[in-house]
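For reference, the chain that follows is the form predicted on its own, supplied as structure tokens.
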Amino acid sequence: MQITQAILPVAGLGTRFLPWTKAVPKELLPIGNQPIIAHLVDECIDAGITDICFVISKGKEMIPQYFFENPALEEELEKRGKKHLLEDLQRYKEVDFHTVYQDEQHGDGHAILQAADWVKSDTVAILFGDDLFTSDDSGLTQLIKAYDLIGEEVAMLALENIPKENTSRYGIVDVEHEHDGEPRLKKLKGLVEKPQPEDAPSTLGIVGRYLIPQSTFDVLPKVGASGGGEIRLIDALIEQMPDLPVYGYECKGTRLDTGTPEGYQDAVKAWKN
């Protein structure tokens, strides 16, 4: 199944990176010779997705602007014989970028919900900006390949085996069984948001990549009404589990956590290697 649309929720204020993020969005911090957000967009393109929606907050317009054409700059660089400096940006000319705003932040599901009217495909990819993956296949590509093994409409979550003492920082999955022939692919029977280690059903945490059906957008407002206004994607998927198969795929490679200054520093070092 060809997945053609992706939502990138990047509206967070990046308070852990202040004062830098007072002026520049965290997603524009460099990893290698590209900003974090470009790695996410490249991940989409490499997976065949060229219809991408940014969910931003006021003041983060620099994120979509990074991908816009700048004819005046291109003309000036051509005059100086330096147009090659923008060659890496040429691949974005074939991408259809869309931007919506999240004026108030009420959870990751609330961010995704801002793009509900934009979604046209049966299944949409969700990429959160704090996680990058280093492997031959990106995290998103691995999810799509796992999705194709199922052959029916499902929700698919990226998983990582994490230290047990860190379960309170992640959504944790409860595994029903492994897929025949692919033990990394797991049918799930439960999801728990940030359980204490003694209460966690496993050490498989949800990490930054999802494939969700369009029907999830209908459920998100309902879980917000019952959750005191906080709208969480995991709650919507829990609500859907009786009728929607939910799978997780334990991704290959190394996940880089850019959500904290310490994690970002480690990611920069790892990317160089």
Second form
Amino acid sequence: MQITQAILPVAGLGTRFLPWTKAVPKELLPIGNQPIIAHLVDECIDAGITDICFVISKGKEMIPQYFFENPALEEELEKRGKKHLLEDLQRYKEVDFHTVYQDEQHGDGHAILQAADWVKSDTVAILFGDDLFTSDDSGLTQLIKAYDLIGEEVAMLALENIPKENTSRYGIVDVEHEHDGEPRLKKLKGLVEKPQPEDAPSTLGIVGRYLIPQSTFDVLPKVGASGGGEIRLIDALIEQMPDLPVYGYECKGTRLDTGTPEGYQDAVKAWKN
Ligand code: UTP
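Please give the corresponding structure for the form predicted in complex with ligand UTP, as opposed to the form predicted on its own shown earlier.
Full complex below, order starting with the chain above.
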């Protein structure tokens, strides 16, 4: 099935990058020759996404603005014969960008919920900006290929095999079985948010890419209490597990975590344009 819509929740306060994030969203920090958010949008375009919704908070308008058309600038570049710069700007013309606001930061699931009315397709991709993948196929493309192997409505989560001592930083999956012929693809029977290593059902951690069905948007408003007041996507998927097949795909390549200053510095060094 062709997946054409993606939500990019980027409304977080970015406290780990203060005081930088008082003035500039962390998603606009550069990696290689463009900001982190542009790598995410490229990942969407490469995977066939044509409709992108940013979930932002007040003060982060620069994120969608990066992708908007700028006719006056384009005219000037045309006049000056700067064709390559013009082409670079125009590659976003194929995509419909939409923006919604999350007025208060009540969690990743709450951010996604702000885009509920915009979702028109049966399945939508979610990309969290802190995670980038270095691999021939992007994280999202790998998930979509795995999704196509199943051939029915499921939720699909990107997984990474992480060191056991780090389980308390991730959502960790409990595997029911591997898919015949594709051992990276796992049918899941449980999800545990940030367990201590001794309680973790595996060392497979959920990383920033998801494919979720429309039905998840009906469940999200009901899961607030269990998340300590926050609405978390993982809690909605746990709630749905009895009725919805949930799969994970252990992505190939290296995942770069740009969400901390140290991780960001490592990502800058590791990224190859
Ligand atoms: P984080 O937990 O990394 O939060 O969110 P953050 O605000 O970005 O950064 P710190 O922890 O304060 O340094 C993971 C992703 O979920 C989005 C963030 O923008 C980020 O892409 N998010 C999180 C929201 O959009 N809204 C929320 O309420 C929470």
